[in-house]
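What follows is one chain in structure tokens, specifically the form predicted alone.
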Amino acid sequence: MIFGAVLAGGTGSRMKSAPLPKQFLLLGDKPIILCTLTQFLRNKRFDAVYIAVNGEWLNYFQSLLTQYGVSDPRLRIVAGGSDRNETLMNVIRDIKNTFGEREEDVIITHDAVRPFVSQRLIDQNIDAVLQQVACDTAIPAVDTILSSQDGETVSSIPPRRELFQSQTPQSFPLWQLWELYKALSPQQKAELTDACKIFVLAGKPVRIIQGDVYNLKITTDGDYQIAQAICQSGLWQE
């Protein structure tokens, strides 16, 4: 089976001016979280589409689904966890309990605050992960990246040709992801920044899917302003 997972378990603490978690802010005439979810629900290849929401905002999210008329029999809602990876594990636990385990199961995960995800990106992730290989969506770094151990002086300047900016979707053979995550130490789990590192730590290959500059993650007030401009200008077209 092919599962989609839109992850919205955070509270958006880095957007200081927001009156509520950033995923619930309006983008054009619809909340960001529903813009993103709609893109996943449009793809008919998914057998089920999960959305994981911070537990304190579950009722509010349910009210948004009703208000905007979003309904799909494939949609399942779960509460988020203590961090991004635990939120993803909550999704997998529900899959295990509801659908059981099949060796060929795959999962396509995505940040709720990347509303401009295209059907191309979703489909290319599905095509790649069906070959039972993990994959990460990424774009080449266009700026020189500095490494600093103390935050004040430059420690090294890696070759730009080797550097990419990771986006989402990130997609995985489902039960391989589950087993590899369970095998990590508490310290390794605490240091994870995204799920692809679970495979990297285990020495497993992760394929790169060519990303899109419009596949913006809305994290700060500046990102939100850019997203509104993209939405209003029609620069991004599905």
Given for the second form:
Protein chains: 2
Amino acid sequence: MIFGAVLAGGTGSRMKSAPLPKQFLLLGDKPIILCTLTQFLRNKRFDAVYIAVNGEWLNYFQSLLTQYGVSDPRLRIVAGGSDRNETLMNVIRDIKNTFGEREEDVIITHDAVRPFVSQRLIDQNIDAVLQQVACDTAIPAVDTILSSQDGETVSSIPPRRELFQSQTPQSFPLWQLWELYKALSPQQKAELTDACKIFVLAGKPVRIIQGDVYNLKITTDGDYQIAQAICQSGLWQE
Amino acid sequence: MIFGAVLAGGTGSRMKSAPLPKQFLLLGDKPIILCTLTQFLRNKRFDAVYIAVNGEWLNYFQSLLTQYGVSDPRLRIVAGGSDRNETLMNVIRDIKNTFGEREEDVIITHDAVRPFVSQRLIDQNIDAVLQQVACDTAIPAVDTILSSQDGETVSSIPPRRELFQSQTPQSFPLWQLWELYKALSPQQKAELTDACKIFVLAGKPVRIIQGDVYNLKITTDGDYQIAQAICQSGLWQE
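Condition change, the form predicted alone to the form predicted together with another copy of the chain:
In what comes next, the whole complex appears, and the chain from above leads the way.
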């Protein structure tokens, strides 16, 4: 089966000015989280689409679904965990309980705060992960990347042509991810905040799916303002 | 003395749809290159502000200055070189010929296609480089950065907290840069396209100046559209 998972487990501590976690701010006429979710629900290849929401905001999120008339029999809501991977594991546990396990199951995970995800990106992730290989969406690094140990002085400047800026979706053969994560120590779990890194460190290939410059992550106030500008300008339409 | 240098030596081969090199496209009511140049000219601490333009576009650029009424006694125009560093060396040669050499001379260099550069960024670069240390403007990496040898499969995922996305301005003790560059072999010159890397490889400290999310580089059509959206929305005002 093909599962989608939109992850909104966080509470947006990086956006100082927001009265709400950033995934709930309006983009155009609806909350960011619903813009993103709608893109996933539009894709008919998903057998189920999960949305993981921080436990304190579950009731609020439910009221948004009603208010904006978003409903789909494939939609399942779970509570977020203590970090991103734990949130993902909550989704997988629900899959296990609800749908059981099939060797060929795959999951396409996505940040709730990347609303400008195209159907092309979703489809290319599905196509690739169905070959039972983990996938990460990324664009060639535009900026030169600096490495700094102390954040004040440059330690090294790796060759830019070898660097890519990771976005999402990130997609995984579901039970491979489950087994690899279960095998980690508590310390490794705390360090491996990026699920693709779990595959890389296990020596498993992670395929790069060509991302999209519009597919930005709304993390700061500045990002939010840029996203609103993109939205208002009519630049992004799907 | 304090020199500014806005670098527009390229011809914008990465922007497919543009009829003109991207630095000449309109942002709001004036060409990107003039938006950027105006930000530099507004800063009264500069003793001279250089603009380096590709030789084939010098006449066109001169006509833009006239058309948009941009004039300043501190403004000097030079032709671009075969690559970014050669363009910078053309600027330094003109400084040598026109102003002579003082040990304490510094240069603040900037991409012509980063028009949203704030006075804060320019001032902080000047303050830091006057301490005779090279500076690079950078923001903490927002995206996870992937390293890939072949562009298809992930090789490694370095810890994000150690990574920064470099912007400009980049600022240098002028004659240190000149001496370090002169000492490079032709092959090293071809490889070290980023002037800060020359300092890093020579074991000289390069200080990180905290950049700005708006300070984007207009490289692709998508970047240009985002820049126009920022401009139209009135988000960015200086």
